[in-house]
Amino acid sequence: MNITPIFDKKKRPIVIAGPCSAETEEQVMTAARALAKQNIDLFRSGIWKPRTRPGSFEGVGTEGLAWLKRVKQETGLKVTTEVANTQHVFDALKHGIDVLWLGARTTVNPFSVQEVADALKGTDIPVMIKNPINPDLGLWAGAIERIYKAGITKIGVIHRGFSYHGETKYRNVPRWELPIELKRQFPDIEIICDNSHICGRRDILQDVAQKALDLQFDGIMTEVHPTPDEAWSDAAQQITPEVFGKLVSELIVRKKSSDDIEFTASLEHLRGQINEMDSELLALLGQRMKVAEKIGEYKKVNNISILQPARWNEIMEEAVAKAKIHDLSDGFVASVLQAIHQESINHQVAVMKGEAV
């Protein structure tokens, strides 16, 4: 795939800003004009607004583009706004919006997303694709290939997180290894950070964002309100244009790699260290494997049922225990147990069929 860059690349971070929903014309144009002083990449504001639950908003509609339309020639800067269907695109379209974005929940319907790609096909507008509502990355890049097919290849992605049943302190949680595979798949895609959908609160904007930096992505998203209590969509994680400016004064842009010779000698050493020790763990994942495919000979011979509840338990119990004399976080142990543990439990299911594992 020949994709090709949305922004700048000598310019970094990418920076896109501006309210979660077009609310009225001089909500827009307020926030533009005091964007607008702070030199940002891509205005965005979204027009149409898939809610969760009927009642809430559900944007302005078609009236809005008219509004991003007088931003761009007010002031010259370039607009955004999400489509999910084949009148969104030819509404857009027609009002010159420069980037069209797909939304979460457009993403995770392969439907929706061939739809947009259809309405797409003879045009070169740039599209960036936010991930699914959900953590599959299949998805994802199914979005990415649908998009490029049409004929689009000015394509980057958003990264804004993912559902989590559970307490945490985001409101869509990171998933980090997930853009970072992605990033490993498709190289030359620009991938930007929605730190404001991942928070959903404003005290953790700053943080979510420089840990972006730091893995290399490419900009931020942040939503920017004039008035952010009274926004009419996700008041809690926008910002006011002041706020925003500081925070993107505070970010810290580390350079990719380093010609001082001393530090690459350094962190090859290192490195070195690290694929030693890759090995040696996966040589003792592999004994651990035919240790649990004898369990699964014995179990197979006396008609056991392969999962041990009381066992697993067991396991996960005393791993997490010994976590913290590692300085290892729980999560991280209960993550990588529970991978280990499916591994076993194939390789016991593949003993019991009589089948090479």
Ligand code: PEP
Contents of the next structure:
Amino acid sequence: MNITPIFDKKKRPIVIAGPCSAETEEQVMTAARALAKQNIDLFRSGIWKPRTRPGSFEGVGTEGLAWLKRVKQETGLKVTTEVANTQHVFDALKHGIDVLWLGARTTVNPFSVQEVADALKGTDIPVMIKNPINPDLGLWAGAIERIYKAGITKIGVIHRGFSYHGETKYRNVPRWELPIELKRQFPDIEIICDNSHICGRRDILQDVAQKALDLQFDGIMTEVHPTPDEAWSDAAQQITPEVFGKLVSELIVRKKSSDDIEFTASLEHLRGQINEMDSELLALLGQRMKVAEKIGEYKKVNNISILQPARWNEIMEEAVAKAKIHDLSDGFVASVLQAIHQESINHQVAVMKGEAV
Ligand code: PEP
Ligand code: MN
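Let's see the other form, the form predicted together with the named molecule, since the form predicted alone is already up.
Let us now look at the entire complex, which starts with that chain.
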């Protein structure tokens, strides 16, 4: 494969910004004028919005393309929008959109990706491909291959995180090891972090953008709106041009050495394992406390004291003996167990008193 960069090789980070959705001509122009002053590399705005449920704002449609054309004429900014079918591609090309992107809900579906690829044949417009909504690297790579086979050589990727059914501070969990592995498979591809869709909230946008740069991403794509709280889509994650300017100015670009990618990939892989183990440990501790509470109930019914020194000594001795087998120090195991034991006592005291823990 001979993928070529979409952006100027030297400038890092690449900065892409603009509203989640084009809402009105005035909103688009206000955002674009403010961002043009910040010398961003590309202005983004969704015209056709893939919403999970019908009835949400589904984008202004083709009308908005004329607004993006005006952005180009008045500010000189290059513009990008999401396309998901043949008609979108044709309309976007007709209106002189500079770069197209495939959204997460398109990358996930090879039929849709192929439709877009077929519509692109004979053009040389740059295309950015977002990761699929589920953590499936094959689908992401497959979309790159389909677009490349259609004759497009300027291809980039956008990491926007993956949906996850559990408690997390993110809207879409980053799973950093996946974009890093993609970059290993496609070393020439530029990789952009869409911190807005990863975070889904404003307060962690800076941290996620910085982490992406520290992992050698080429740039960021952030949703910027003149009045974020009033946005018709994704209000909670959009920021004003002013806040965005501050975010970019506070980013630290660290030096990279080209042969670091293997190291970074392994590190992320191992950290992923550690995160999973920590979650399992916490879940187990939670379960252990539930069992301790049951014991507390029996003690209450039978009027027995909470602290049973003989039992506690037995637990300690057994654990310290096992510590050696697992290459853990006695002191460490003793202090972990003491903390667990204290927490069990607290739970049992609460049970005795009939209180919540
Ligand atoms: C967007 O960029 O506004 C969008 C719809 O993103 P995604 O495809 O990542 O959900
Ligand atoms: Mn959005």
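Computed from a prediction, not measured in an experiment: that's the story for all the values here. Positions refer to the first chain, counted from 1. Here, rigid core means the biggest group of C-alpha atoms that superpose within 1.5 Å across both forms.
Visitor: Superposing on the rigid core, does the Cα of residue 37 end up 2 Å or more away between these two forms?
Guide: For residue 37, whose C-alpha is compared between these two forms after core superposition, the shift is less than 2 Å.
Visitor: Taking the rigid core as the frame, does residue 292 move its C-alpha by 2 Å or more between these two forms?
Guide: It does shift by 2 Å or more.
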